[in-house]
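As a starting point, one isolated chain is supplied in C-alpha cells, in the form predicted on its own.
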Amino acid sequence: MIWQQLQSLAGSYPLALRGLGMTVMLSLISLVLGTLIGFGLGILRTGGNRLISSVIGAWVDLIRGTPFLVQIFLIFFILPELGIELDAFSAGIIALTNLAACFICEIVVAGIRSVPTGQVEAALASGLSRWQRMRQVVLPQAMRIVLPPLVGQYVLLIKDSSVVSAIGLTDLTRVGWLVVQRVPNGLLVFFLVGLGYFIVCYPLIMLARRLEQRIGAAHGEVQL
C-alpha cells in the first residue's frame, strides 16, 4: 500500500516542482517589492510629519491586525466588483507585498528609533541634509538592528504565501491538496509539502541566526 502511494507521489513530481517554483517566484517578487516599499514607509513614518506618520501607522495596524486570508479574499473577490480585474497571481503578489511592506515598515521604524539621538544631532550640526543624515548616519546604524528580524520576516512571508492556494493559485500547498485526492495519505503528502517549505526557509533561518550571533558578539565587544 505504502509502496503504491510512493509510486503515485513520484508521478506527481513535475506538478510538485511546478508548485515549488510558483511558491519561490511569488515569495521572491513579494519580498523584493515589500522590502522596498516597507523601507520607504518606515523612513516616511519617522520623518517628522505627523499626518503622514498617522496615516501610515493606521494602515500598518489595520493590515497587521486582520487575517491575511481575509485580505487576499478582499483583493481577489471584491476589487473586480469595483472594476479592477486581477488574476490569482497578481492578487497574490499585491496581497503578499502589502503584508510584507507593513511588517517591514515596523521593523525599519524600530531600527531607526534605536539610533542614539546624539548621532543624529551630531550629523545635524555637521550641516547634513535630512536625506544625507538618513543615508549616511541613521540607516547604516539602524541596519544592524533591522537585519535579523528582517530576515525572520522573510521566512514568515514565505510560509504565509501558502494562503494564496485559497484563490486557486497552484503553489506548493495547492499541489498538496491536488495530490492528496489521488494519494489518500494526507499525513505523507503534507509532510512532503512541509518539507518543501522547510527546504526553502532553512537557509534564511540560518542566515538570521548568524546575523543575530554577529550582532550579539559585536555588542559584547563594545561593552568590553
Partner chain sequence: AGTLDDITKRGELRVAVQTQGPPFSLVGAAGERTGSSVELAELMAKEMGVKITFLDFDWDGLIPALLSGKADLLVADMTPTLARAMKVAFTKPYMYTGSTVFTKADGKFKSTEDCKAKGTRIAVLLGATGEKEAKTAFPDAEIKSYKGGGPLLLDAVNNGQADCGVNDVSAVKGQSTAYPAGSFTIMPDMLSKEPLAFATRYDEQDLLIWMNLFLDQVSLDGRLQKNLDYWVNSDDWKKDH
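Each form is matched to the other, and the largest set of C-alpha atoms that superpose within 1.5 Å is called the rigid core. Everything numeric in this text was worked out from a predicted model, so none of it was measured. Positions refer to the first chain, counted from 1. First, how it differs from the form predicted together with its partner chain.
- Considering the chain as two rigid segments that shift between the two forms, residue 80 sits in a different segment from residue 173, judged by which superposition fits each C-alpha better.
- Treated as two rigid bodies, the chain shows a rotation of the smaller part against the larger of 12° between the two forms, based on C-alpha superposition.
For comparison with the form predicted on its own, please write out the form predicted together with its partner chain.
If you are looking for partners or other molecules, they are not here, because only the chain is given.
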C-alpha cells in the first residue's frame, strides 16, 4: 500500500513544484519588501516624532493583533467594495508584506532601544547626522539583537504564506491538502510538505547563524 501511495505521490511532483514555487515567490517578494518597510517603520518609530510614532504603533498593533486570514480577506474581498480590485497574487503579496513589515518593525524597535545610550551620545558628540548615527553606530549594534528574531520572523512568514490558499492561490500547503485526497496518508503527505518548507527555511537559518557568528566575533562574545 505504501508503495502504491509513493507511486501516486511521485506522479504529483509537477503540482508540488508549482506549489513550492508559489510559496517561494510569495515569501521572497514580501520578505524583501517587508524588511525594507519594516526597518523604515522601526526607524521612524524611534525617531522622536510623537505623532508618526503613535500612528505607526497603532497600525502595528492592529496588524499584529488580528489573524492574518482576516487581513487577507479584507484586502481581497472587502477592498473591492471600496473600488480597489486586486487579483489574488497581488492581494497575497500586499497582505504578507504588510504583515512582515509590522512584525519586523517591532523587532527593529526593540533592537534599537537595546543599544546603550553612551553609544548614541558618542555619535551625537562627533556630529553624525541622524541617519549616519543609525547607519554607522546604532543599527550595526542593534543587529545583534535583531538578527535572531528577524530570521525567526522570516521563517514564520514563509509558513504564514500558506494562508493565501484561502483566496485561491495554490501554495505548498494547499498542494498537500489536494494530494492528501488521493493519497490518504496525511502523515506521509505532510511529512513531505514539511520537507518542502525545510528546504526553503533551513538555508535561511544557517545563513543567519553565520552572520550572527561574524557579528559576535567582532564584539568579543560572552563566555558564560
